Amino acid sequence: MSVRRSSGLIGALALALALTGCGSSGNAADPAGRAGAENRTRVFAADNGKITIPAAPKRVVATGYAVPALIEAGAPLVGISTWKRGEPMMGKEALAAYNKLPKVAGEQATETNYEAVAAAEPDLIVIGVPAPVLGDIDVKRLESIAPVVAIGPTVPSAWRDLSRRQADAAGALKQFDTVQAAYEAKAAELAKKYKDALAPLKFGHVGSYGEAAKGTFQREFSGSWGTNVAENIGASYYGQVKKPGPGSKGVSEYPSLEELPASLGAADAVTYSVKADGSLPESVKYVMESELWKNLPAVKAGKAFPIRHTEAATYGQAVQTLEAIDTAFAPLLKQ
């Protein structure tokens, strides 16, 4: 065997290994490797089964939670759903890209414009909605346009794995990894900064999805939207849902306002969700205007802290959450 031929075989083996990485199962459609790189495929494990997708997608349509994740990862997007809830957390460049991309679906899965998806000529469609919502989408019709991978949210803290899988499917892990590394470095820096201040404290959190009209508030526990990023720097949230359900219902509940002292009376400190501009959501304002809130031991001790960007669902957005937490917790360093 000549040296030249050995080098070729080594190169082919390296390429095959690269294509079978990241949880995929190789080039099932082209086992002989005769097709060009642009035609290579791999099998990807998604919520809707094992799907054969392009190894290097060139034209991707994204919906739901996949929208902010794939914009941030620099995926080759040609169409997206609207994602208004995430606009306040998008950076300048991400928001510019979001505004520029054609919209092929609305905020709801039922608002999918199948003609617009087809007109975008995607070679991959990434759906980022919860599994129960998939029933609102004509997946078979989308599959007639391009391979469809559904990668939807489960519990709030799962955004880390969720966004990574979406970026992996879209062939955009390189930029994803860079942003993730920046988040982890920032979290480690803040964990060190607040180690002594946070260690003795038992936290509770009031989220923004209570309903003042019904007289309820949202108590969030470990792993919920309002708590999972703060936990990365050492904040400890006590308690658990009394009657856990699927998804976010496993990490948050909606007691009546009268139950506030029983729910948060044992907390040494309380965090609460605010809007991106720092203003109070109506549901949180309802809680904070009550005497029950003002008489909580944590509030009377001056240990109630607002946190912005609690709905972060990408590493880039979560860096903003870390910065907001750093600002909110700064008084703890003086106590």
Given for the second form:
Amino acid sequence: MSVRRSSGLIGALALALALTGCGSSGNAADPAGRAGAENRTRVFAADNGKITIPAAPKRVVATGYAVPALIEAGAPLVGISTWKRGEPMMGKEALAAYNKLPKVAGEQATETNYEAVAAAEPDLIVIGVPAPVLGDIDVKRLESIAPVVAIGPTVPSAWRDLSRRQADAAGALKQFDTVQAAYEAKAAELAKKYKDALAPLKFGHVGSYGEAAKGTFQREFSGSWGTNVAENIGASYYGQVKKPGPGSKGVSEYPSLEELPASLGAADAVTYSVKADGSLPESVKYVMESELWKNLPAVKAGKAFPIRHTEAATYGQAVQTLEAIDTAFAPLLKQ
Amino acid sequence: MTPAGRASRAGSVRPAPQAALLAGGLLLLAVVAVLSTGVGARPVPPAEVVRALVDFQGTDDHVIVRNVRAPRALLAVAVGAALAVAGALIQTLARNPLAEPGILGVTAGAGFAVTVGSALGLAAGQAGQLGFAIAGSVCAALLVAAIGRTSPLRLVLAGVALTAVLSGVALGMRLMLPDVFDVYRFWSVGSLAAREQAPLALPLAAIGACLLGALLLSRSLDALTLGESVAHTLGAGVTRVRTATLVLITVLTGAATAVAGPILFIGLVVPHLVRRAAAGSALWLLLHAMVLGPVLLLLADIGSRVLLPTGEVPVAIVTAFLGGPVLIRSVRRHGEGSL
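Now the other one: the form predicted in complex with the partner chain, given that the block above is the form predicted alone.
All chains and molecules follow, beginning with the one already shown.
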């Protein structure tokens, strides 16, 4: 056998082996190859530490604030908690998806159905509840089902970063970025439109989480639920919490109704949260039916504006908030 | 004390000292009421309080006094008087110094109705809660009266049993329905805060009419305290008096609970505090209770506003702290009471 022939044989064998190898990695009938691609993982920094999660999750369970964020981002959801407060702000498609998905938990963290979570066979669980509420969830039990990433809200305005991290964990950033871009374009447009009207005004906000039965109202400051979207178009909310606490207590407080003049007397304009259908929540109605409200300089000057969808926690929902603010602030352009 | 002794003591009540005592109580009530309208999240000087009432200028201080605190003080007076008089009536009727208005199931009936109303989505606002609380109080009282009309002991047992059943069912509903629990939790801790915008005219008118009715019934109650057979001998219509007293207790407790939520201890404590001064006379017992009940509730309400630097404590919690020691004292002295 000549050296040349031997070399040709070896070359043919190597080529055959190489062709066989390429064929197996691209062959859908070969489970070993697909498993290799699907089993790729990455380390994700969450509230509960650095968690190893699938690089491209295929079956995701979401709870809390992660529910609207991941529905909007088009994540591959197989189970969610109920999220009644967000239902009025969901678009038709998002609401249809929300209704269709199996519910594996209720409104409260304590209402998590661990059997239902297991039955959904997730490869990733995204918990979107505040850190203190995590104690109500048996995270170890969930971790025995699938990797768990906890990404919960801190201050209200953090929903932007929060929803992005949730979408990132679920491998759904592409659609997320599209919706975010739409929001930012709309906010920039409105900021330009209201620049002159908003610049000289000091705003105050009455939120919907006051407790009429206790005679209190919710004053929201910069960075709170009722103010953070309006701030994106140039509204400036003055003041700060007297005794700040963690989370939302750093940007909102609950004074007695008797303190309404002291709290909002210096405001040039006042905004207040209303329900998605435009009606007044019980706590806001209590404030507005008081003579103290009617005595406020901003109210006397006709500068009290209702804002819908102040609970927005996703960019898609916040686009609706921007539209609501545009409608509410329209009279300012005529003054 | 024997019936004869009590009759003798009741007959020996001297009006002049009693009237002086009552006048002193009314003066104390006026002072506490003015103090109550000046103390709060936004302090208002006493002179400004008076000016707000007699020469309203529409300033923020005047609006707070006239639109927020004066209605609240009026509510405290009405609720305090209603609960204290209801307590005096039920203790006299049941001839039990530990009886209190809620023992007839009225409070539990109101709470059950508010729970059901919340579950149906109809008791979210103050007006809705008011309506359900009144309806629940009346239904519970009618049921207890129907079961226990034949004797005071049976009446009390029926009330306790119904309270247990209604409380248990309502608790179960609240545990299963978090939204219902959310609505109920504020109502369930009696408070006088933020009631100034509620529709109070009807409940307050009912309380006023019942207080008057209680005074008109006092002579018959004097006879009833001597025992049924003696009362019969004296010509009192025992069944009629008992029925009328039950109606008064029901309306007084039901209206007070409906407007302010469950406030315990006022109905238990006040009759004990004034019984010695009344010297066995139902009329003076009721009159003194009508004055001291509001004084105690106003003081508790002031305390509820200033005890915590972070905000108000519901007044029912303050009355519970005040009433607890008195209840213990009453239990220790049980058997020495003269009813």
